[in-house]
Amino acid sequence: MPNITFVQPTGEAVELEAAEGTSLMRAAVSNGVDGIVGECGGQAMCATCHVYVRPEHADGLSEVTEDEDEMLDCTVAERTERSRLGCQIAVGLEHDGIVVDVPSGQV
């Protein structure tokens, strides 16, 4: 199973294993990662699973869709070029070791 590391704004890191094919958001919510809410359940309708993907892990991710792009304009924390919605990132073995930063706020 792929490993994902979530880094909190405090610098605290939480590493977990995710089932292949699950979304990054679902893996976070299922494991109680602070700061990842996933309020809409993964429909790209709330932006409460906003994460910043570390540049070295951005290759190989799916492209940002039009819906995701619109929702990223609604995030509480600043949108950056590294911003993604965790619900739109399906985790595969090729993402093993991915590191994402959790924004300081989601709602």
Second form
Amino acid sequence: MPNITFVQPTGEAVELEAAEGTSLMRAAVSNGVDGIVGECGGQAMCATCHVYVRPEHADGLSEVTEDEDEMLDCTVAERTERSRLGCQIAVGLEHDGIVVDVPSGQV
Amino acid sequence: MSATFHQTTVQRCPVHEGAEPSRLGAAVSGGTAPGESREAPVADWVTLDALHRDPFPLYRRLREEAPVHWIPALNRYLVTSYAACHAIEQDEATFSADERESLMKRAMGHSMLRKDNPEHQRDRDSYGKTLRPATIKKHWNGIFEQNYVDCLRRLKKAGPGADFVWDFAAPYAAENLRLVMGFQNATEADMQRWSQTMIDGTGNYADDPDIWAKSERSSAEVDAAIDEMLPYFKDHPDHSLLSGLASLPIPLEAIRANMKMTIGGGLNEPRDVLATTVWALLREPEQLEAVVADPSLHTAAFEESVRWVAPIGMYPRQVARDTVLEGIRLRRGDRVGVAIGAANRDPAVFEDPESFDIMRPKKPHLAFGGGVHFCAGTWVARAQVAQIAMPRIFDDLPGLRLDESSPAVAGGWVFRGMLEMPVAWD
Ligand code: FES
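Now that we've seen the form predicted alone, could you pull up the form predicted in complex with its partner chain?
Everything in the complex follows now, all chains and molecules, and the chain you saw is the first one.
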């Protein structure tokens, strides 16, 4: 199972194993990772699953779709070129060891 | 929940702080944890009248005793803690939206709100981009602005002593909704009548034949209006919901039910949040001063308002398999009411929850629901209320105040909002 690490704004890291094919958001919410809300259940409709993907792990992720792009304009914390919606990233074995930063706020 | 996870560093959701992981796991997965669960206490002192007048003191008492109660007056369980409501939202496999003997299905047809996935998702996808932020920005905001100007003129014409809900908030929300939905063959007054009578049908627990008759009449009128608009939009497409639906291979029955559900929720939510927020700010001069000085705070005022008084305060679910919810046993077939109006005032999550405070630390509230049924109209409501109407109304009506001579009245618990709100200005 792929390993994911969520790094809080405080620097504290939460490492977990996710079933293949699940989304970053689902993995975080099911494990109670602070700061990932996932209000809309993964429909790219709430922007409360915002994460910053570390540049060294950005390769091989799916492209940002139009829906994701417009929703990323609605995030509470600043949007950067590393911004993604956790619900739109499916975790595959090739992403084992991915590290993402949790933004300072989601709501 | 098909995915399994192994947690290497324990970190819990703030909502579940204090809950044992095993118990939390049981609640989330729907499994039972023998020895840790108990039956829901019975709250026979809860009456429909008291809930309608002011549900919040009742919620407080319920929550202090248990997260879930059996309420004889409702003939269902009522869930009042944040943690339990949140757990339900995250677990649609255990808590089905497809309720049997649903009054809403009778009044409006079988809409996406009462379907589980994958059927729900197909209906929801049929709404396309109409309600998404980019379309709102490009297309709807300009229309909302024009409607604001028209409705403000109407309110001013009614003069001081006018009712903010019925002379402004309701027509404004209704006209916005009419255009977003694409009912070019109806008026805002039709929208208001349709919405109210069908909502009355969905809440017709007393089985009043007169309420059913009115609801059925509106339902037939909406069907006729849809039948007329669909062919029109095939040749004259625009950004509205009906226009999008006109080109999709989706059953007419689903279109009708979903449009009726949208007429219900799409009107009262923006209307009620607008009136409640203005009412709350007029009673809190310091907070009013703050938003007038910094209009960007209207967003915070909006979110605090829906936390404080969720316009849709309760929605139903049916238990799909035996489960334990925050320590309370529920069985397959049980019907529950998810009282998000109560969850949003849970002191385990919100400090001093009964007070309206736009400066409170931000936390996720449950006012738009959560999970796959998260309100599709959330961004339209935010745009028309927090971005357009709220920042302007205090500028355009200097000295806006509540009319001292006849006090405002709020009511309801399944839907809660201002029923009367006379105002004056300089
Ligand atoms: S969970 Fe709502 S946008 Fe990702």
